[in-house]
Each structure stands twice: as C-alpha cells, then as structure tokens.
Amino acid sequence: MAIRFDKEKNIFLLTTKNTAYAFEIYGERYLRHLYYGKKTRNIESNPQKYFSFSPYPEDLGVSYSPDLFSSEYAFWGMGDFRTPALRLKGADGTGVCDFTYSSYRIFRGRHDLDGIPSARADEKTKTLEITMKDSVTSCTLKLCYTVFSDSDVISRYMILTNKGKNELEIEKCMSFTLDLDRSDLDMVSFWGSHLHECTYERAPLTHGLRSITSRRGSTSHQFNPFFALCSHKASEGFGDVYGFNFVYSGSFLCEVEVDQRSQTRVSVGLGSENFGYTLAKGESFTSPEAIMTYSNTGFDKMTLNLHDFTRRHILPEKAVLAPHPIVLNTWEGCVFNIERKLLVDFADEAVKLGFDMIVMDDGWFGKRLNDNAGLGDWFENRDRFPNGLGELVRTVKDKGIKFGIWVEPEMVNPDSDLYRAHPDWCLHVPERAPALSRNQLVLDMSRPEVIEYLKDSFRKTFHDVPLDYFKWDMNRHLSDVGSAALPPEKQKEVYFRYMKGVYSLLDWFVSEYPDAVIETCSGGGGRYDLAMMTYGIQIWTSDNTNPYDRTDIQASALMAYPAATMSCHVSDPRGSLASLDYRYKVAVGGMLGYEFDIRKMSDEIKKIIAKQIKEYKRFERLMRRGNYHMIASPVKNDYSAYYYVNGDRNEILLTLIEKKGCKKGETRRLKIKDAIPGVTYTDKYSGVSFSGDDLRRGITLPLSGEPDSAYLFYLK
C-alpha cells in the first residue's frame, strides 16, 4: 500500500517504488516526523532529548518542546524558533498558531488546488489528507501528501480554513516542512540572470538559515525554485539525494536551516515578503504544492525520478506523446521587421527544409514597430498585413508548413490604446510613478476585468485564424506592486492573485485552442517552473543562443527538468559551417528549433539545416521520452557527455561537447551503464561497433582542442 497508518504505532507511512516517509501522532496531539529515505520495515519513534531554554507545554512536560521536534509542519510562536511553515495574524494580532491533530483519511486520487496547477493523478495516485486544528483562531488546517509512486515524489501542500467569527491574514504561508535528522549536506541550486541562467553551484550546509527566493512576481532568471540536499561525497552515482521543487510561477521562498543540534529543516511555499492573505470567515486558502523525491544512488536516480514525474504528471500528454514542431522564429533574423511577403518568404523555404513550422514572433500587431508601443492592443496591424491575419496564415498552411504566433498578454505599453483607455489596469501605486522596463507596465492580472478584455480581444482578433502554436512571454518582473481593485489591507494579496489570474487565462488559452500549443517564455528561462510546464509542450530555456554558453544552462537544467521542457534553437553561425554544426549539436539536447533569417542562407547551409532535421527527426522521441544521463558534467570539466537511452535500452544518442578552452587530449572514460551485456552496438554515423560489455565498462574518446568540435554517437 502506498499510504498506511499503523494504529497501535500511531505511525503514518507513505511509500513509493523505492522510498519511504514516516510521521507519528505524538502525545496524541502533535505530528513528528520520523523517517525519509531508502525504503525499509525498520521505523520506530525515537525518544526526544531536552535542552535547557526550550519552552514545552505544562501536560507534556520535557517530553516535548517544540524546538527540538522533528516537527511535520512548523507553526510560530509556540516555543519553535527555526523557521515556521505558517503564521497567522488573528483577532489578538500576535501571529501565533498551535494546530493540533485531529483526523485523518486516505483517498484515490489527490485535491484540486483552487485555480493553481498541480500535478496530474493517474490511477495508482493516493493522497493522506492530516486534518488539524487551532482551537484560538478556530482554523483547521489539512497537511495533505499525495503520493506518486511510480515516479518516487511524494507532493505536499496544505488547505487552511478559517472556521472562526473573524477573518484572519495569513502572514507566512509554506507548502511544507521536512526535519531532517542530519546537516552533513551539501546544498545544490541554480542561480543566474537573464541570459545566464542554471548557474550550477554547490556548497555544504552550515549552521543557520539557507534560502533561495524569488520577490519578482516571477520563478525568475536568478533562482530556480529547483534545489538538492546530498551527502558530502554524493556524485551521479553515489550518496544520498534529496530533490525538492515548486509547483509554481511566481515569487517563492526555499529554505534550510541547521539548528542547535544539527538538524536540518527544509521548507518550500510562497514565504512572506511577497505573500499575504486575508481569510474571511467560512474562506478557504489553498496553497500551491512543492514536490521531493529521494535517491540514495546519487544524482542520476534523482534525476530520472523528477524527469519520470514530470512526463507523467506535469506536461500535457501531447507533450510526450507526440513529436514536437521543429519551428522556424521569426526573431533573431528580422526582430520588428516582419510583413506578409516575408512570412510568405519564409515559408516557401522552410518547405523545402523540412521544417514543421514557422513562427510569427513580435511585432505583428497594434503599432508594434518597436518595444515602444502597442502591447495591450492585440489586433492585427493592417499595414503589415493588408489581407488581415487569416488569410496570412491560411496561404502558409497551404503551402504544407504549420504557423505559430508569439504574445505577450500580461504586459501593456503606455503608448497603446489600452493603456489611455484603462492606466488604472496596470500595476501601480497612488501617487507613484510606475517604473518602466523594456518600455513596458504590467497589467494587473488579479483583476477579472483585465482578464475578461484580453479573452476578448483574443478570441475577436484569432477567431478565423487557423493558428498551431502559441510563444507565451513575459518580459519584464514586478514591481510598484498596487492593484486599484483591493483595499489597503489586502495590497499584499496581489502578487498572488497576479498567478491566478495568469493561470486563469492560460487555462482559457487551452480550452479555447485546443489543437494549438504553447510554448511558455519569460525573456528566455525566467519561468522556467513545473507549473508553467503544466501548460505548455516546452520553455524557451534562454534567450541566449550561443551554444558555449548554452552548454552550461543545458546541463543544469537537465539536472531537474527533462529534455521535452527545453525549448534549443540554433541562431545564425555567421557564414561557419563548423559553427552551424556544433550549434546543432548543442540544440539536440533539447527540441530543436531555429532561429534566424533563412533568406540569408547559403544554398550550401542550407542544405546541411535540411539534413540535420531529417537526421533529428529520426531520435526525437528519444530525447522526448527517453532516460537521460550525464556522463561528464560541464561544470566539473573541459568537455560535457551524456546519453538518453529508450525503454528497451537497444537505441543510445551519445553526445561529446568540448567548451570554450578545451585541451587536445582525451575523456576520460565514458560509461553507458544501460547497454546491454553481451549485445553489439553500432553507430549509424561512422559504422564503428562497440559491445555492450565494453560500453559498460566505458570508453575513451579523442578531444580535438578546436573551436566548434562536438560530436554525435547515434547507437542501435
């Protein structure tokens, strides 16, 4: 069973494929965490040892104190002074909370979560809901865990409501809280800035608080809200990992603290610096869910558990099941300068290069001539497109070519229509001006009204437009954070409303679309998140194209998020067939897509960009689908390789990149531990035969030092 509760034990246990979690009801009121690892028979309760200056409540006496309880969810003021999952402000205005334990129940299948995405249950799906209780503020909160076996992740994220005579404001608000009873960890995260995101670093735990956040109103290019915690010594092989993520696109908290007696608490949710919510009495809050999965075989197992949960629970099924469009952008080729001839142009030559789709990228609509003007005003611009938009994309998809088309609804330029019509409707202050960024506001997506206008103008300007593919952006963060549709006391809800409105809209994109998809993008990876991937097929990863660069982002990334999220586009290689190759050889990460003005090409490039899709299009589903493993990893050395493997482990796409500064020489050996034994591979490029035994046991390969030189093993 995935989930049991041992009554003589008192004991809940949840447990997956591979891993087990374990919390007992303690002193018949509290919840204590016991257990989280390799999964095993052997969980008993362990008793607590006092410490001078902790306070505990007069009935349960040393017994019990809150500060040195491995506590399941964290509340303040109550004797606990690490850091609290939830605090609330209630009628006596301290902040203080004490929930207490008071049922439980297990359910097929897990709880909606109120307009924000969350993962998808299958069949095996199971949830442990933990109802709790206040009896001052008289709230009850549900701890739930839903349980993904199959994938090892088990999702947290709670439900709280206010059942008292007055409303309440939640002031600190956490999906989870997970003690650990060790601190010999390192901590592994992804910092960045915009074209430079996925910035591998790891460093070891020390005494204190630890955090990873984001106040921008968005995941952000500068956090991901991935982390890992590992065993000092962990490698892809070796050592115990721990992988926790967000189910969520805007401003977050992640933190580890290690306390006085080297125990270490880790919490995800939506912190307090950009969080608020007033419950009113009767009102419910539901937090989004965080995630956590275990390997105690290193970085690889933990990396297939989190690619695994994300095929099956996160994209959208087309996503996985279906091939993704190779797409032609329009952007870096002609930036604004877009019509109807050259999307014409366009498309008569991605014909013949096997293309699946062009992309209309920014500047087709409004008075869109540059990053001035015209957001907010999403209607065809007539100049540009004399015969209107529909006819546009009908002459292309006659030709045999799909037809994609980028927006950016969350934004609005001051010189626009909307903006003279509605000023109120974009984020601001009283009495402030708001700041600009890219010559942009932002719509304030919390209030229905917006919402209800971009639907419209949506719907009246595509609604004879035959469209199959959507490049949502966003490009630029939040700030001068006001709504003029909420009181004073509820200011601090907006960055939260912002995402649901988000959501909202997204959710009318794909019911309204449904045999169009999308393609998320925020000024490249700056909501590069789980719930963002719930929409769409894949996330531009960058908006950096160089591929020396890119290497690095791509590893990181991988780390986390599987290759059919990451959207790879080889820009223009100047004229050097040798860069155009290793750019290839870079995007087939990912989902290859291209990115530059096709008209300029050589016949002689162009040629060799319709070999390579013919050649990609024969291991896409390979990367789509298949198992991933880094081999030797860009950060630790001149060089990066890995391999995606399929399901029957007869088909292997080995990739070697030598980056920037690489030295003549060779790898040192590279071990593809899912050949098979006893079974000869060969190598459809070069007709090179390799056992599996020896695959397994590694090879060496030759490092050229040359500029541009990456290298393709394709293994059947």
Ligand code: GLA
Given for the second form:
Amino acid sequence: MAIRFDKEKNIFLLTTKNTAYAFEIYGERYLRHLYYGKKTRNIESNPQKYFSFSPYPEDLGVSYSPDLFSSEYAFWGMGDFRTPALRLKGADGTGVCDFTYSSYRIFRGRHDLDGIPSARADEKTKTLEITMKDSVTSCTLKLCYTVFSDSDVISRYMILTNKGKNELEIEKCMSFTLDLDRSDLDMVSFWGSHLHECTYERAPLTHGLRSITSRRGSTSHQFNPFFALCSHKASEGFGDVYGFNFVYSGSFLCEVEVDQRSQTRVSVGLGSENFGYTLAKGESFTSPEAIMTYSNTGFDKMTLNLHDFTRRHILPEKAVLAPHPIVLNTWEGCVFNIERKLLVDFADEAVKLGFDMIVMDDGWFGKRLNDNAGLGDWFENRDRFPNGLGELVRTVKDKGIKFGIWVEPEMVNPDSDLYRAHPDWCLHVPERAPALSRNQLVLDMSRPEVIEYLKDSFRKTFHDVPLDYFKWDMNRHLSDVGSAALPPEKQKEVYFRYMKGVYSLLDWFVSEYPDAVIETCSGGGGRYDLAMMTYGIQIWTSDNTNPYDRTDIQASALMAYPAATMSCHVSDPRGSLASLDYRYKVAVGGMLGYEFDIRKMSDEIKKIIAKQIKEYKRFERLMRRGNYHMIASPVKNDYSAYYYVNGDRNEILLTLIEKKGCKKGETRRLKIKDAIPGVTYTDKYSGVSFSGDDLRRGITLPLSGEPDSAYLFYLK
Ligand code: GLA
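Alright, leaving the form predicted on its own aside, put up the form predicted together with ligand GLA.
First the chain shown before, then all remaining chains and molecules of the complex.
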C-alpha cells in the first residue's frame, strides 16, 4: 500500500518503490514531519528538545513549540519564526493563523488543480488528503500528497477554502514545507541568462535562508525551478540526493533555510512578491503542485526517477510513444525573410534529405518584416503568401513532408492592428508607459476577452490549414504588471491569473488541433518547466546552438529532464565538415532538428545531413524512451560522456564529446554499468565487439585534442 495510516501511533506512512515519507499527528492537532528517505517501515516519533526563546501553547507547554517542530506545513504568526508556507490576512488584519488537524482521506487518483496543469495519474496513483482547520478565520486547508509509487516521486499541493463570513487575502502560498532533520547538505541549482540557460552550481548550505526565485512572470532563463539537496560527498553513484521541482510556468520561489537547530526547511511555491489572492466567502484556492524525489545512491538515481516520472506522468503520451519529427526550421537561416517560394523550395530539398517536417518560424503574419511590428495580428501576410496559408501548407504536404508554424500568442507589438484597437489589452499600469522588451508588450492573459480574441484569430487563420505542429514562443518577461480589468485590491492576482489564461489557451490548442503537436519555447529555455512539458512534445532548449555551450546546457538540463523534452538543432552547417559532425553528435543527445538555409548548402553537406538523419532515426527511440546515465559531466571535465540504454539493456548509445582544452594522447575510461555481463555488444560504426563485462569495467578511449572531436558508439 502506497499510503497507510497507523491508528495506534497516529503516523501516516507514504511509500514508493524505494522511498518512505512519514509524519504524525501530535497532541491530536499538529502535523509533525518524521522522515523522508530510504524505504523503511520502522518510523517512530522523537521527543522534541526545548530551546529557550521558542514560544509554546499554554496547554502543551514546552513539549511543543512551532519554532522547533518539524512541520508538514508552516504557518505565519503563531511562533514558528522560520520561513512560512502560508501567510493569510484575515479580518483581524494580523496575518496570524493556526491550522490544526481535523481529518484525512485516502483515494485513488488525484485532485484536479483548477486550471493549472498537473502530473497525470495512472491506475496506481493515490492521494492522501489531510484536512486542517483554523477556528478564527474559519478556513479549511487541504494538504494533498499524491504518490507516484513506481517513479519514487511524491507531489504536494494545497487547497484553501474560505468558510468564514469575511473576505481574506492569501499573501504567501507555498505548495509544501519539508523539514529535514539535517543540514550537512549541498544545494545544486541552475542559474543562467538568455543563451546560457541551466548553468550548474553546487554549494554547501549555510545557516540562514537561501532562495532561488523568478519574479519575471515565467520560470525564466535566470533560475530553473529544479534544485537538489545532497550529502556533501554525493556523486553520480553515491550519497543522499533529494530532488525538487515545481509544476508551474510563472514566477516561483524555492526556499531552503537552515535554522538554529541545524535543521533544514525546504519549501516550493508561488512565493509572495509576485503573488496575492483575495478569497471571498465560500471561495477556494488551489496551489500548483511541487514534486520531490529521493535517492540514496547518488544523482544518477535521482535523474532516473525524474526522467521516469516526466515520461509517465508529465509529457503528453504522444511525446513518449511516437517518434518526434526531425524538423528543418527557417529561423537561423532566414530570420524574418520568408515567403511562399522559399518554403516550397525548402520542402523540395527537405523531402530529399529525409526530414519529417519543415517549420515556418517567425515572419509569416501581419506586418512582421522584422521584430518591430506585427505581434497580435495573427493573419498571414498576403504579400508573402499570395495564395494564402492553406494553399502553401497543402502544397508542401503533398510533397510528403509535414508542416509546422511559429506563434507567440501572449505578446503584442505597439505597431499592430491589435494594439491600435485595444491599447488597454496589454499589461500596464494607468498613467505609466509600460517598458518594452524586444519592441513588444505582454498581453493581459488574465482577461477572458483577450483569450477569446486569440482563439478567434487562430480559428479564422488556421481553419483550412492542415498544420502538424505549433512552436509556441514567449519572448519577453512581465513588467508593469497591472490589469485594466481588475480592481486595485486584485492587482496582485494578475501574475497567477495570467498563467491560468495561458494554460487555458494551451488547453484550447490541444483540443482544437488534436492531430498537431506543440513545441514550447521562450527565447530558448526561458520556460523549461514541468508545466509547459504537459503540453508540448519538447522544448526549444536554448537559442544558443554553439555546440560547445550546448554541451554544458544539455548536460545540466538532462540532470532534471529527460531527452524527450529537449529540442536540439544543428545550425550553421557550412563551417568545416568536422564541425558539422560535431554539431550533429552534440544534438543527438536530445531530439534532433536543423536550422539553416537549405538552398545555400553544397551537395556534399546535404549528403552528410541525409546520412545523419537516416542514422538518427535508428536510435531516436532509444533517446526518447531509454534511460540516460551521465559518465562524466562537461561542467567538471574537459569532455562529456554519457550513454542511453534501453529497458532490455541490449541497445546502448555511448557518446564522448571532447571540449576545448582536451590534451591529445590522454585517455578516458568510460564505464557502462548497465551492460549485461556475458553478453557481447558490437559497435555498429566500427564493427568492434566488446564483452558486457569489459563495458562494465570501462573502455579506455584516447582523446584527440583536436577541435570538434566527438564519438558515438552504437552498441547492440
Ligand atoms: C525566439 C526563439 C527563436 C525564434 C525567434 C523568432 O528567440 O527562441 O527560436 O523562434 O524567437 O523571433
């Protein structure tokens, strides 16, 4: 049983394949966290040691203090001085609240999150719902724990209902609190910027509060919501690792606080700077969900858990079951200079080379001749497409290749018909001129009429256009966040309502175009998050297609997200042939595509690309569904090495990528611990055979020290 309540001990025990999570009802009213770690059934309550200056309730005395207690969800104001999960402002204006245990319920499946995407339940998914009550505000709080047993993942979210007579405000809302009884931990997180997403960082925890956050209205290039805590000596194959993530695409807050007892409080949620919500009498608020996983055998297992969970419960089924199309995208080769003949020429060539799809990127609509104008006007530019979009797409598809198109629904250029007609439809603050970014403003996606306008435009423009794919982009962050449709007291809700509007439009796309797939993008990896992954088959990982930078970005992204989510393009193939080969070998670490002007390519380059595509199709399934194992991270080494292995362990793709600074003649030993002892594997490239035992012990490979050197071994 994945969820059990021990009535004698008053302990809730949640178990997954390899982990256990436990908490107790203390003093018949408080929820005290007891354990998160390796699977065990022997969980007992520990007495609490009192520290002076820690408040306690009169009836329980020093046996209980909210300041010292390992809590399941931390409230503001009643004597817990660490970072809270929930801060409310009720009728008394103080912010103090004290929710106590009332009842529990265990059920199959999970809650729907009221318009926020969430992990898909399967027949084994179960949820524990704890109901708590605050007598003064008359609110009920449901703490929900959904257990994805096979993936070793537990997700948490909360539902708050105002059952009182007065309106109240939610000032801070986190999806969970986790109090770990240790602080001998390092934190691993990804920071970055546009073109340099997912920069790996690892640092030991110190006393006090550390946070990673986005205040940008999107998960952002600057911080990814994934992070891990690990024992100081943890490595790929050794040590304790706790992994966390948030299933949400807007502003977020992840907090890690080491307190006076050297215990660590972890919380993930919406935070408070960009969030506030007024709850009228009778209304409920549901938070997005946050996930956690634990491995006692290092990062490798944490990564496997997260990959498995994302494939089974996050990505749309078609992203996992069907091959991802190998696309030829117009952007890097042609930028805004696209028109009918170019697309038809592209299609003619792309078919010959074996591409599955061409993607017409930015520049096809309104007055979008450059990035100064056109966003918001979602009808085709008739100068560029005189016979209309439908004719173009049918002409291309008749050649035997699919057609994808770029959209950026959340944005508007001041130079657009939409803005001229509805200047108040963008996020703005009255009497202040909103800041521009890439010459664009952000539409107020919290307004239903804006969503309806977008649906209507796309419905009209695409009604006879048999599209196979949408690249959904988002090229700036949210500033001047105000909505002309909401009263002053509700302005703090705009960030959250914006995301709900975006999700509702994405839901509409999914149902309106059921045969098409979506790839999401935000100037590359600016919204590389689990919530976006519930819609798209993959995400454009970064606008940076330099293979040396990409090697680092992809290695970090793969720590948290499976290859099936990672769109990797070969661009600018006109350098040396070695460079083309290198770019390809880096890109096959994920879902392969290309971005260049195919009309300018020599026959020799086209021949090589056709060969690469044919080859990739042989092992695309392995990347999409197989297990990924990092052997050597490019962040810490002068090379990158990793492999993918299928479930039967009889198909392995081993990759070695040399980075700058590799020394010629040095060797590197690559161990494939999943090779089966006694089985012979033959590399399909060189024809050389290796025994499974040798692969497990490690094969020694010399480094060339030459630029653009990378090697693939396809072992079967
Ligand atoms: C963003 C995307 C690019 C491309 C351009 C088009 O930067 O990340 O791939 O689509 O927008 O404007």
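Whichever C-alpha set is largest while still superposing within 1.5 Å between the two forms counts as the rigid core. Quick caveat, the model's predicted, so the values are computed rather than measured. Numbering follows the first chain given and starts at 1.
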Once the core is superposed between the two forms, does Glu666 show a C-alpha displacement of at least 2 Å? yes
